[in-house]
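Form predicted alone, single chain, as structure tokens, below.
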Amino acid sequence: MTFLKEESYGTVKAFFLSSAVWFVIGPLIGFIDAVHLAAPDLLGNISWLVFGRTRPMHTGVVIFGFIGTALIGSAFYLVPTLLRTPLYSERMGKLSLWVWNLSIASGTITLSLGYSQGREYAEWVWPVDLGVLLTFLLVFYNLFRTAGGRQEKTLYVSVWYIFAALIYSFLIYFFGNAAWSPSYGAITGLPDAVLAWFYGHGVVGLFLTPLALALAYYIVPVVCRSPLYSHSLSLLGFWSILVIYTHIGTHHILQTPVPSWLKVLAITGSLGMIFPVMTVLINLWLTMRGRLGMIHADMGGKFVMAGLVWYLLTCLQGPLQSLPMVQRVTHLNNWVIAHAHMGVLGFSGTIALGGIYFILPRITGRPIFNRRWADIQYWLVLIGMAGFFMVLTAAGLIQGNGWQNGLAVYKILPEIHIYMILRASIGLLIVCGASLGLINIYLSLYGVRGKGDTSLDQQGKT
């Protein structure tokens, strides 16, 4: 079998084109989401096209497709060179994309024709739930393997994030879509609520968070040419990730009858999370103190910088949004939006793309096939994210003032019609640079030299 042959590097290639791919049905999924919000009679009753089948589509692809995908194939790259050992098994480094891909595919079509489990992030079937679970533990297995032999005995920061992020994840993968009831994915009553949420705050926090970090935490020092400031802190900022992160979740349901202790418990623990991420910020910025030119200077390390700052923002606005009384005005509007977008986009999709614009030359040996594509992509990304989280806000800001003052939700859907216009205008940027990626990086493994990153050399292979 051709598409399981040994060849070096071959999962990374695989995984990053498989996620420059779903990169491009994600949000071209999400733009067909904000022409119903925009224009909700436009597309007419299309069965497989109505908002609430495309809307679950939409946030699966993104998270599990697009930077799920370009997060484990970064991981495939970073284990090996991290520990000075090969890959222990391309082909089933090259099954497990199968098994995700078909997953994912198999996913994204049940929910188009109506087939759902009904809870938010944990919207897909069954059989589909079993395939994401063999895929996690056919990546640990693989990467385990290969820490098994390894030559470098020091186990770099990075890795301790990626493999607690299989752990985590497999975990709240099991439980949050309630896999053993093959039938309902879910459990009866309160509880369920309170599942569902330890998942769909831990299928950002305990899977993608984790293994962007551990792209950052490898990038950023290799950019800047200079070693990290502090393993010390490292350390520091992945146990107290660890240990806050896992019991936040109920800060979505505060207005549910969940125990008290538990909303406490969620609140501190949400405020609690600025001491994680401040201490990898720090630790990072403190690395590319006086460095921010070579980091803008190669592709990988701006994407990376951005994402990073977003980072910066949607922790700040996480805990403040956490609180009662500002709940009051940003809950079940498009405030929350905002800061999904940028916590899924903003922060771990720009650092995956920036993980994939700085593997691809150092696995292919060649450069990037047009660096001004990549630029114009970066910038496309940036601009959009930016777009939605102002309009989302201002949104969601119009929405929590008029239902405070009493107003019926008919009377506020006039008022913010304009900002969903403006909304789906601004997912065409997104998908332009999602569409643009995908020729440049196809070009990249698989096409002649082009207007590449020439600095590929001085960069060096590390």
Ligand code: HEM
The other form holds:
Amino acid sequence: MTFLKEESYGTVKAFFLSSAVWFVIGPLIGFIDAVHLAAPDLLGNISWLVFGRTRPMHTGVVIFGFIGTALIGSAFYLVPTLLRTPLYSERMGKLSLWVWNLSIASGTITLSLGYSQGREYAEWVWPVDLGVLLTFLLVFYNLFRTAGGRQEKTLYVSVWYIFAALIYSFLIYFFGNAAWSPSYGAITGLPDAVLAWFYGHGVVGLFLTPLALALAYYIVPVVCRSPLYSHSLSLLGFWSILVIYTHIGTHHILQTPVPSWLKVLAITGSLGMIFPVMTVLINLWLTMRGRLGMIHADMGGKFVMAGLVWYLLTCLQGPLQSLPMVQRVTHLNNWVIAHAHMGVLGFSGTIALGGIYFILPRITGRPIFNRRWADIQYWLVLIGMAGFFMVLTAAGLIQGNGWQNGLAVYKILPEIHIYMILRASIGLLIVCGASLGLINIYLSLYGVRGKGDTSLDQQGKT
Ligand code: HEM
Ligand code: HEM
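Target state, the form predicted in complex with this ligand; input state, the form predicted alone:
The complete assembly is shown below, putting the previous chain first.
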């Protein structure tokens, strides 16, 4: 079977190309969502395009399709490189991508047909869930066997993050999707909501975050040509995120009658998150101290740096908005949508793009096809994300304050209409950036030799 053929770095290449395709589709569906919110009647009543269907289609594709695919693809590069051994099976790697892509595609299509499990970020129906779970198993087995034959005995922190992410992702996906009881759902009442947010929160914190940090921990020292500032600090950050992040999902449902002890645990844990986040950021910033020019000169490094700044902002905002008095204004409005885009696109999505642009030249042996296009994509994503943040935060504050003053939800809609139009327009920048990125990544993989990025020639193959 040609699509499963053994080829050096074939798995990484296939994952990256798939991610680039999903990066066009996901934001495009997001744009349709935004059109719904800016002009609710424009798209009429086309059943497969109603908001209730396109919204989960959007989140599923961007989280799993775009970012998840790029980050798993990067893991297929990082583990063999860091452990100085070839991947156990390229064929199994490609098989895992096929199962993954088919799951995401069928999840999206079935949602458009109206089939949903009705749990946030777990909307795909159970046969799709089985595909996702199978992928996690295949990827884990492949990388675990790779680690088994390793030449390098020391496990660098990126390897820890990758294996933890795979184990946690499998578990939270299993529980969050109620995989043992597909027709009835998990449990009933409030415990079900707690479980759902243990999952929803874990998708970003235990799937995307560790995989993105694994990349940052690898790319920053390589680009700066400087050893990591502190390995002890890196492991402290690793263990503390696992201890704290796993049980704070209840901060999503503080306004419900869940037990008080659970709320207190969630809020104190959310504040405590500053510790693991700052250990990572301080460690990486001390590694790159005095070398920011080198980061800026490297396409991958540049994306990673931007992602880390978004990480800082997201994780300063996160603890703040987990305080009940703040949530009274920010909960259930566009403030949270701003935070969500900042974390998912700004932090993990931007680092995922950094991973693609950093690794591509190293696996193809030639520079990125067009460095200038990659730069344009960088700016489109950065400006788009900053625009999202400002517009949605402003809209959220207007909503929250209006509600506090007793105004009904519908009364405030005219006031935020302009923000919805702005959001849809800004979103187009991201869609354009993603389309340019797809062409660039495709040509970097299969086109003629590019002239743009000479950083690889300067740095050697690491
Ligand atoms: C890869 C890029 C993107 C990522 C990772 C992303 C991620 C997300 C996430 C996680 C949510 C759920 C937010 C929540 O429930 O709190 C969401 C919702 C949404 N996104 Fe995106 N998004 C991206 C690009 C876009 C683009 C380009 C647009 C177009 C304008 C867009 C428009 C929307 C809209 C309208 C919603 C629903 C908001 C609501 O329910 O009020 N997104 N997105
Ligand atoms: C210090 C770390 C963080 C804390 C304490 C935190 C806290 C929170 C809180 C309290 C909410 C719920 C807000 C509400 O509904 O009123 C929330 C929502 C959200 N957070 Fe974070 N956050 C953190 C980091 C992140 C990161 C790194 C990401 C992405 C990788 C992220 C993605 C999201 C998303 C997607 C939502 C929206 C969920 C939804 O309602 O659909 N967060 N966060």
